[in-house]
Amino acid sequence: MQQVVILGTGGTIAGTGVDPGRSWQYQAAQLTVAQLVQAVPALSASHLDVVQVAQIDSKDMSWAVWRSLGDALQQYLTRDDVAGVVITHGTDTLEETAYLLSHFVDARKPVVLTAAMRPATAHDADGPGNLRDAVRVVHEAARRRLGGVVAVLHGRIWAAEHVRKAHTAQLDAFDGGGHAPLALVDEGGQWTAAAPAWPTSAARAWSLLAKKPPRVEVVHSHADADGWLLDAALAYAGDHGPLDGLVLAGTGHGTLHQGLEAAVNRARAVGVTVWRSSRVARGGVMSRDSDSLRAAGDLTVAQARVALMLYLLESK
């Protein structure tokens, strides 16, 4: 049987605390990915290879860690004895990593991200179940010849471009921004329902990750937004390197306060590429005939930032 490679990056799934009853008090990224696997008896008979790529709280995710993940994925996905890869991750930035990797992983083998809302020491730790499900999904996806990047969390399989954290504390913390899950995973590891379309992958060149990332920032529109923060960023960039891109987290359908628009125009005048997104949880922003700014579709603001970074890298 082909093996599943599990790449560990830390996160709450590897977190520990001193009081199992106070699961909100813990430190992320304390256990190794090997220790996580050992804590799941259902995986004892699985053919697994575990690799610690990083050991961080996912709030501290970086381009360097993404580059390391890319290097590991290139190494393992090309091996004939590997069915696919599981990545253990923190929940805070999972939607960014999943979206990024979906642009590099081709459709030949599955890559499954999983995470946890509770540390490993909590009475109601959800990491072991999520990890078990993720490994099972890799095997089943490989059997069905389905590749690409998905996330497996709380018994649901989400497409990488749709998954996003939607609650700060609940075990069932993720949704698809209005999109249904690709499938549901039952206690036996079977898929009890499946969407007709499995995600496809763009399969960009991995060499993009080796490049220096462009600086792309996010600015929110809100009551009394007057562009002060953006003007400060432009002034700082003048002495410390260029601001390459800007994602606007607009109100409603990506609209901007009139006080912010002038600063946005000043940014565009000095070569900053500006995309508009929305701070609203669902619905996204679509292009309109009167638009002067590119719309980010139904991506979250954080995913839109990743998309703009990739766009700028390919434009160089």
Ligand code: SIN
The other form holds:
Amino acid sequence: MQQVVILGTGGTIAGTGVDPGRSWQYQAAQLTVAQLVQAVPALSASHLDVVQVAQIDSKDMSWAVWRSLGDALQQYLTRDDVAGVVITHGTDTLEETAYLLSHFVDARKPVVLTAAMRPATAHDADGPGNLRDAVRVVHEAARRRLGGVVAVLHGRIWAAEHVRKAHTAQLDAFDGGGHAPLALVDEGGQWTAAAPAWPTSAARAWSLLAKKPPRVEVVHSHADADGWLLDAALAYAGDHGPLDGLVLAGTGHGTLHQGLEAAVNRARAVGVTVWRSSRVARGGVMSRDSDSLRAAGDLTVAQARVALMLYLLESK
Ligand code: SIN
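Okay, that was the form predicted on its own. Show me the form predicted together with succinic acid (SIN) next.
After this comes the whole thing, all chains and molecules, with the earlier chain placed first.
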């Protein structure tokens, strides 16, 4: 049997609390990925290699951790004895990491992110089941010759570019922003309603992650959005290094308050690349003939920020 490599980064899946009945009171990133694996008897027959890449609450995700994940993936995915990789992650920024990695991982081997909404010490801890499913999905995907990045959460397989956290507390916290899961995974590890293929982005050179990331910020449009924050950012950038890119979390179909729009024009005039997305959960922002700003499509605001960073890195 080929090996599955499990890369640990922390998150609630590795979290612990004092009271198993009060699952909202805990600290993320306390258990090692080796401990997480040991807690899942169903994995004892699997041939696993575990590597602790980081140990963070994913609210603190950084380019440096993404670079470390990239280094580890390059190392393990090229090994003939490795079927694929599981990454244990926090739920809060999982959609960013999954989307980023999908630009680098080619279609040859599966990379599966998983997470949990309850800490490992909770009565209703969901991490062990999610981890078991993620390893099974790697084996089954390898058997079906499916490769690329997906997330396995609560019995569903999500494409990296669609997955997003859609609830702050429920066990079933993720959705696809209007896109269906690629497959459902039942308790026995069988897939139902499986899509025939997994989407993969063009495989970019991993060396892109070694570069200094551009500064890309997010600004929301809302009632009374008069561009104050953006003008302040532009003034600050004068002394502290350039603002390279800006993602607008617009209203509705990515529209902007006229006050913010005027500030956006000032930003563009000094060389800031601006993309528009929406603060609305589903539907995305499509391009229109009259567009002066690039539309971020189906991506969440946070994923659009990742996309703009990659765009700027490639165009430098
Ligand atoms: C985190 O994202 O690391 C904490 C929250 C979670 O995993 O649910």
